[in-house]
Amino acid sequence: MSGPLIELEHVTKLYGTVIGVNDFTARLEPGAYGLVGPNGAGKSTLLNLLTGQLVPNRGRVRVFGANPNQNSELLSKTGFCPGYEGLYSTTSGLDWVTLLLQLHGPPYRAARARAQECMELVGMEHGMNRPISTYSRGMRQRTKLAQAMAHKPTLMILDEPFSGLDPVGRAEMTAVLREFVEEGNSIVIASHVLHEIEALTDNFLLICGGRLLASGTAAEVNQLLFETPSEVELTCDRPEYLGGVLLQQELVRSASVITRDGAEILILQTLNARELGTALPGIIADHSINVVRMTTVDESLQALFNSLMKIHRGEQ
């Protein structure tokens, strides 16, 4: 296709007085993208705007250059795996995928054959004829993915598709999705777990509080972890002395010592973990300090988003 895959221009979605998406602007070319953020960040709202299930209060949403709301032609190009459970418990997974595929136009026999093909592709060949009520959460996730790809879309929008899958299931679904992208198709996948998306794509959009905080590759996201405020723990001898040295050199903004399991631990609050990590080896050597362990306490997406939000509000 020519032109961008997705365009969002100053999009805001309100639920009464609650903000779901807040002044969101992005332009995505065809490819695979991970929408990453903590629970409640606005990921599902954004995906529902892309599928046309929601209409923004302000701003403009375009997918394949068109408004997705009530656009049947666009829906024929888009597969959607929702985060919620919308399966009929009394029917089989195969019947459910067949029925939804028929809504796109294929006659029953063609839809049945394609549904079976997709169920086998996602590893449901032994359970496709059982009632959905007997499925585990992971089996339901696989079935939802099968229906999302059954009508051969060129874009799949996936809301937490790995939720409920064991490690083997996640690896299998990642392989299916990677093959889908390698065939020239596009994916937008939402998750609050960075490594799940990192196995599929190197392109990320970080969202929190309905706002786009940052975007880029996995390396750039990880770089943010080192360049935003973080908390570091050091298990060492003379922790109070080391804390004083680091404060004197203005490498940390605070230092305190706690006792845990009989060991004294130095807790450091730093504005830039990279600067501290660069300087620390030389300081340790110069002052003959024995460090047993060093860990970053809050090396997580939630901590990263919290730090970015504080920077955004001017609190750091």
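Residue numbers count along the first chain shown, from 1. Bear in mind the structure is a predicted one, so any value in this text is a computation, not a measurement. In this text, the rigid core denotes the largest set of C-alpha atoms whose superposition between the two forms falls within 1.5 Å. Compared with the form predicted in complex with its partner chain:
A displacement of 2 angstroms or greater separates the C-alpha positions of Gln249 between the two forms, with the rigid core held in common. Put the two forms on the same core and the Cα of Gln70 is off by less than 2 Å between the two forms. Relative to the superposed core, Ile267 shifts its CA atom by less than 2 Å between the two forms.
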Second form
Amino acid sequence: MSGPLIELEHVTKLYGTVIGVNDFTARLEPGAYGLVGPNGAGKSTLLNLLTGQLVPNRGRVRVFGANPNQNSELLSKTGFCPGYEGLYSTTSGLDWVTLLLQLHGPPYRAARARAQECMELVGMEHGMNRPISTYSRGMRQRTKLAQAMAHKPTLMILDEPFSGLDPVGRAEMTAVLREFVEEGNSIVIASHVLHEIEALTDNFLLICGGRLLASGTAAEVNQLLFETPSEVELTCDRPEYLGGVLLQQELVRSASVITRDGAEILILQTLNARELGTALPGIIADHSINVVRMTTVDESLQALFNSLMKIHRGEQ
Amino acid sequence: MSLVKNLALQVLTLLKHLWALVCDLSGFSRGLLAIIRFEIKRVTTPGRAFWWVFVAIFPIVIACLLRYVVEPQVRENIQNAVIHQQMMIEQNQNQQIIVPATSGDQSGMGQLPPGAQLQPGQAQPMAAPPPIGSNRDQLYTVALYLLGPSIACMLGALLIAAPAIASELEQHSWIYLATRPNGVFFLVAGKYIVAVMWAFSATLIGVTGGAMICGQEYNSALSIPGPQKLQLSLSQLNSSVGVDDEFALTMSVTNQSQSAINDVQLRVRHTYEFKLTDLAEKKRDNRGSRLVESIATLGPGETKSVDIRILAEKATGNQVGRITAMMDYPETPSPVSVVESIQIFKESPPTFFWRVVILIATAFFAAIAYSALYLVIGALFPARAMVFCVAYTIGAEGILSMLPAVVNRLTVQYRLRSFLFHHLQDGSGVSEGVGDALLVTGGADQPLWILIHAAICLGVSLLIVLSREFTTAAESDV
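Right, and the form predicted in complex with its partner chain of this protein, after the form predicted alone?
So here's everything in the complex, that chain up top.
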């Protein structure tokens, strides 16, 4: 099998009348990719298409140049960590990973040894012989990661792998995955939290409503964030005056003043947050305005997606 | 058209899977063994183990009830009927008749041979008492079949095979196996094998235990114990004596008392299916019996044996007919008459071991057939697997299989009954009546039919799980 890591050509997947993935086209070379999107964006559907669990209604999916549906050869090169748990509660983590590894062909002893090695790698050396029902959510996540990498795949597809992990666990798993990538392997990692995967990769695919909205590096995404319409809140004295100045200089589209908890707050809507951010300190100093607090109210990923969707629909 | 194309593609994929597995037999066996070992671990949890014990114990408990509660009651009824008839005969003839009810087969005693004449005031032939002896064994065989292969095995397969796919979808573990090379194949095949093992092992215990409790009463050699001075026995010597359908019997009488007994008469009576070759010239008496030997004096401890030859004329299956042995001798205050009968078989009489072997084999085929059947229903309707399996069992295996129509041949029950009847009829004398009651026609091809049926069900299950998209959305429906 050869070719690019992933090729998606006008892929559409429908669940009855509900669209899972909508006319998705992308071509990814080997490397690490973050699939970012809010809940219900179609990330899991896309991952299921990549693992061959779903067949597209339209379009073509290729992984390493081959159709992933019922493709045993491809499955032996792919490790998958789904978003939901689905672990057998009565068995131990080590037994479970051993079983899944045995399906790739190695004899029991070799599989057991490798499973043990992987469980230790993900920090489960102390709990691997306990029944899974006694595991915390973080331990289950680690076990899921161990099963995905136990058969030494060249591509790992991970759906929300950091969910339920504490910051220490997150850092440890990030280190494990980074090492996996540094060995020349590829990763596609889905998350709805951008910074979770920033530590792992610079390449992002932004997906919402089953569509690919944007793709690029973290810097490009940040640029996108700055360049999309956003809202800024300022707590300061003379908010009406400052609002007037900013409107006069066409740095904002609108300005309004509200009172919240006894304080007057200036709410600004801008098309270019970066330009506003650059000019604002000088204006404040020139006009001797005392600013107590400045926040952007919609810096979340969802806001970015909402804005991108509006652009996509031609509303902005 | 696209459906046909899709189906053809799935069949092709399945064949590709199978070919890949055949090419890598060691990998195939390792993968399959891994699933089997893992599933066995899972089914030995306390909850599942309880159900296994329940399925295994259930036939044994019912067999105990039949053997120690129902059977004594039936025997008591027989005894009462016999005593009642004895009293009637004594009133009529002032003659003492001793009929042991605990040995041998007494059914058919009331049958009169063609041409028998009864005079007013003479003893009435005994009416056939409730079945006992070989009939008892037949009833227990049918009961054990119903309890074991029919109910216990079906229940075992239902508990394990029906939710095999649904349980994986419910707990979201399906995806981990489906994203392994040939994972779905290993999963379905492994779960099927474990279901067969689970159901068969439980039924094996149940049927064997039940058979040991029920035991076997019938013996082709008839010996009549009792308080009388003379011991009468009748035994089938061999299956045939040169000429087709001709059989040899030995009738023996032993004087168990300390004094000689005079004027002992040995008689036989038979059903209409055969005739007595060497006694044909002797006329029947008023009880329909023919005189075999008249012994003037039988000394203390002395035994007298007489060979009798019979020729089967209307043998049905393995059964030839019944012979009733009678012995009369004078005694004070009234003469003694001893009567007993046995069933004559063409071939070897039934053995306890053979019955158990056939029942176990039936259980094995039941486990194979029902596990595959429930697996395919579970694959078709994962959301309500149990409900559909139970509905199918009641509708098809319960009602349809008992319809006297060709359609009943599509059911597993019919095939299992036919298998049981075919093998017990040939070797063990399950009567035609039992076969008629079970609506079967014997046939040696039943195992082949069951194996083909199981292979088709497994293939369809695999096609379904390979072609269906069991993803998050689908799983949430389960």
